[in-house]
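Below sits a lone chain in structure tokens, taken as the form predicted on its own.
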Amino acid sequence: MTDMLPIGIFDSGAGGLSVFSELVKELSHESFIYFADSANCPYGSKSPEKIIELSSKITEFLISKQCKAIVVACNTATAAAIDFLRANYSIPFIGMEPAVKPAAINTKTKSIGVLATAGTFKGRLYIETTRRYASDIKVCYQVGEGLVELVEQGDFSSTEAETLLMKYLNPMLDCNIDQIVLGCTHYPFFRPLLYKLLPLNVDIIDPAPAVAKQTCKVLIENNLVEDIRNKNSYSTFYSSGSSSVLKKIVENIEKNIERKIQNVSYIDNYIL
């Protein structure tokens, strides 16, 4: 019966909904339990030890809800904690892969930009991926300090957001980049603003679609795919703070995929 259980997803806040959006496209018949650790957001400036502690608590909560697999929909948590989680829990984990490889393959100017949190840049995955695939590429990286907080406020397009983004984009554009990797799951919500601010020759790379495909692959490999005939799927969103931004983004996701997500519920101020 394990194939009828939900998929767990967690992030420091609302950012992981950029991954959830892709998951519901790939796995529309599955159920999901999402945990937004909004009370402790952002994770980017926290120590690896603290992120491991928080990620472990959330993992144990999702396991208690009988999740059959967990998507760590947070680049910072993936960088700091996914090795620990895989070593200490038997459930399958899917993390955020730094999308440096496609950027390095597709660049024509031999210069790419990466916008991420400080914690992501320190992680093993980012360091190894950059060394392996971008050793002969100029990588211009920027820590997007303050961007997560704007998303958590539901601010994706204000003058403040535009000014802050340009502060980080200009040094990368000065490096002649033609690819920009969004290294935080919060950042895809700025996509309309990025299209406005970036030259047409700069491609925006969001790893979320690849993560959704990898999740599907992991479920198949572990015989955990839900029967497509299931009509009782649900999506439950827990937040350790307010779920108001979660609701706003989920409503936008429904508009984008042009269908209602079944049996949606929200639980606010859920402290582990």
Contents of the next structure:
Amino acid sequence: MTDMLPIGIFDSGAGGLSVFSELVKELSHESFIYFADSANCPYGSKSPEKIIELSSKITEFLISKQCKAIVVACNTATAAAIDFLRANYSIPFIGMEPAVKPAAINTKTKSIGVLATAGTFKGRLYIETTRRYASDIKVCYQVGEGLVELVEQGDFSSTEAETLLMKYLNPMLDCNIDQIVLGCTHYPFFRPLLYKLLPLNVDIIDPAPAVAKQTCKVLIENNLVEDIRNKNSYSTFYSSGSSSVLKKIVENIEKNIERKIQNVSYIDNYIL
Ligand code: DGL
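Can I have the other form now, the form predicted together with D-glutamic acid (DGL), not the form predicted on its own?
Now the full complex is given, and it begins with the chain already shown.
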């Protein structure tokens, strides 16, 4: 029996909600348990060993809540821990893909930008994907230090955010990029600001919709899809810190998708 079981999602904080917002569009009848490790945020500068330890604890928590699959909605945790998680836990894991491939395919200027955390750039996935798909194009990458912290404070549009983003975008624009890959799930919340700051010819690439599609595929392949007649879906948001920003973002997601997400609840200060 796998019906009525939730999908687990986790991130170092609120960033994974950019993936949740796509998942809830694709899989409206499913239930979700989201864990935001706000107390340990940011992950970007932590060692792979520490991230494996934190990701394993969260995975065990999500499995204890009967999750049937887990979306690692964090590029940094995917880079450091997904191989370990897949080797040590038997449920399916869906990770974040650095979207270098579509950027490399679409670039006309032969120059792309990638904005991510230090941990993501060090990961095997990013190194291999870049080598494989972008060997003949210029990749201008920047570590978005300080951006995650702004999102965690619910700041997506202040002058401080604008100044910090420009610091990372300017070297990319100097490289004549026409694609920018958002390689951290926190960054899509800056999208309105990015539209304002970037020239019109620069496409913003967010892997979240592709990750949501991949999640559907994995659920189908593993025979884990919820019955579409299920009317009792729920979404529970746990935070190891405060859930106030999660709440604000979820309310925005509801506005964007023009419907209420069913049976939403928030649990604060949940230490594993
Ligand atoms: N959302 C995480 C990511 O995609 C944030 C990293 C962090 O906590 O530094 O990489």
